[in-house]
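There is one chain below, alone, in structure tokens, taken in the form predicted on its own.
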Amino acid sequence: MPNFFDLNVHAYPETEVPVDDMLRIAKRYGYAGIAITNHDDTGKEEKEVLFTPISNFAFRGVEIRAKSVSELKRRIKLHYGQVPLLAVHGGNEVINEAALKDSRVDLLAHPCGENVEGEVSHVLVRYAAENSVAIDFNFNPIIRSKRGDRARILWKMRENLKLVRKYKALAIITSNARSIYDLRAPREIIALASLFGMKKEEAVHALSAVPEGVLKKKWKKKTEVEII
């Protein structure tokens, strides 16, 4: 039985949902662990809270949201080595490129934007593969979208999947959950992944081996990233 992980969950103080509530539901669904990756620009996270371990089940991460490359680099330098998971909020092509070129980044969240309106080029996916930055397939837009938008989102994710396969980049599945109702059981997520062409074994890998490897820095060069 694989160990499943969701590495993009948002909880208090960014949202109103206590971390314990997210942990309770995730455990009930059969996850081996989750990462609380609150944004670092909300003004609600104190440094002492951000860098404090939660539990053996929940990992403390951070999702960097920056408006420029210089700001992104500054924030990466600030958080790198302080948390087990370093994610970047993507969507902007310039930010995407800077994040995917930086081997200190573990995960590019929302590579096409939160509403999947942007594009991910083959050049960007090559950078992701070279630097072992996982490309996020976030299921929140699929679940929340209506029929017309859902078709567009599924098509975009299908195109992204083709590029990930071509360049052998790391694909990771996350929920971007902001409430207990956004969390989904692994078997449900795996079934939904088939809607944009992801095979069952690919979905299992993206929900188990990839996130576990990301947390352990499995694909990072030892000279660049210290193994945790």
Contents of the next structure:
Amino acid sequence: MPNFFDLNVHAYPETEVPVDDMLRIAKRYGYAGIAITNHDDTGKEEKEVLFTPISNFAFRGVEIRAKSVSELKRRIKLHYGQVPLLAVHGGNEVINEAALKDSRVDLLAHPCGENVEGEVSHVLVRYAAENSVAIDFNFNPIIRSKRGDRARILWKMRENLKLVRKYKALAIITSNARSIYDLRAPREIIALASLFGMKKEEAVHALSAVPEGVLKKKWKKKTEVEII
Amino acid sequence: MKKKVECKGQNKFYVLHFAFLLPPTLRERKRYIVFEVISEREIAKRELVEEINDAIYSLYGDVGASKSRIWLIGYKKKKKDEDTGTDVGVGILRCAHDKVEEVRAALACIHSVNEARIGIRVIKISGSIKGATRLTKSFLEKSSTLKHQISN
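Now that you have shown the form predicted on its own, what about the form predicted together with the partner chain?
Every chain and every other molecule in the complex is listed next, the one we just looked at coming first.
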């Protein structure tokens, strides 16, 4: 069995769930590691908790939520080199483009928005492949929505998958969990991935090898990054 | 035409009922899914059945649901698991042998039962009801023995 990772999980202090509970459930579900990526703009006290080392099982990360490109650049400069995983809160097309053009970013979380309202164009996916920024397939909206909404989300994901296959960009599957009840075991996530045409091998790759490589900065150029 | 079935020491109805069962070669193949439910509060079996049916119907429609032939065989609650700190229950769900992945996806889609948040994880797929019940018993008695199995 490969080692499975979930690189977008929110815990205390952004949500009320303690980090320990999250880790225990993730371990029970068979994950080899999860990354706690709280948003960086939620509060002051967060910073103290965020930057204390958690354990070998959990990786520290940060999800940057910016309103403009200049703000995004400033935040990336602030957090770059401080945390093992630098994610950007996607959704806005301008922010998406700026994040995917920046090779310091590791992961673009939910590029179509948290409820999959937007779109990702082929140009952006090409940038992602060039700068080896992983594109996130967020499974939380599939679990939460029903009927018409779910059909739209699956359709969008199918289109994204087509682009990712075409340009050989890094695809990653995350749960975007905010409580222990949002987490799903790896085998369940692989079954969910088959709903929008992702093959089993692809899903396993997006859950194990790609996240591990992203944490180790495997695909980044040596001059650009320093491994923490 | 009524035939009298004579059978020593056995009930007449039992024998008649037995005669209506399909021969083994004509029976449909099944799999038994053993799953655990982590929930905010205790969940009744009836609530869970409704929710599972709803998930299957909304994901695959009437035709897909009829092909998967799901049936909740049993559900047992285990009060306050030490490991998770929440209410935990274990259930056995029967389905068609080639629709396991589909049912698994539908189970993963369930996020709440009557406004109580839940999360479902499949523990094991079994080919016989004997194996499934044995696994459920061991899970309800000792969760630590099962952890070892899951990690492998």
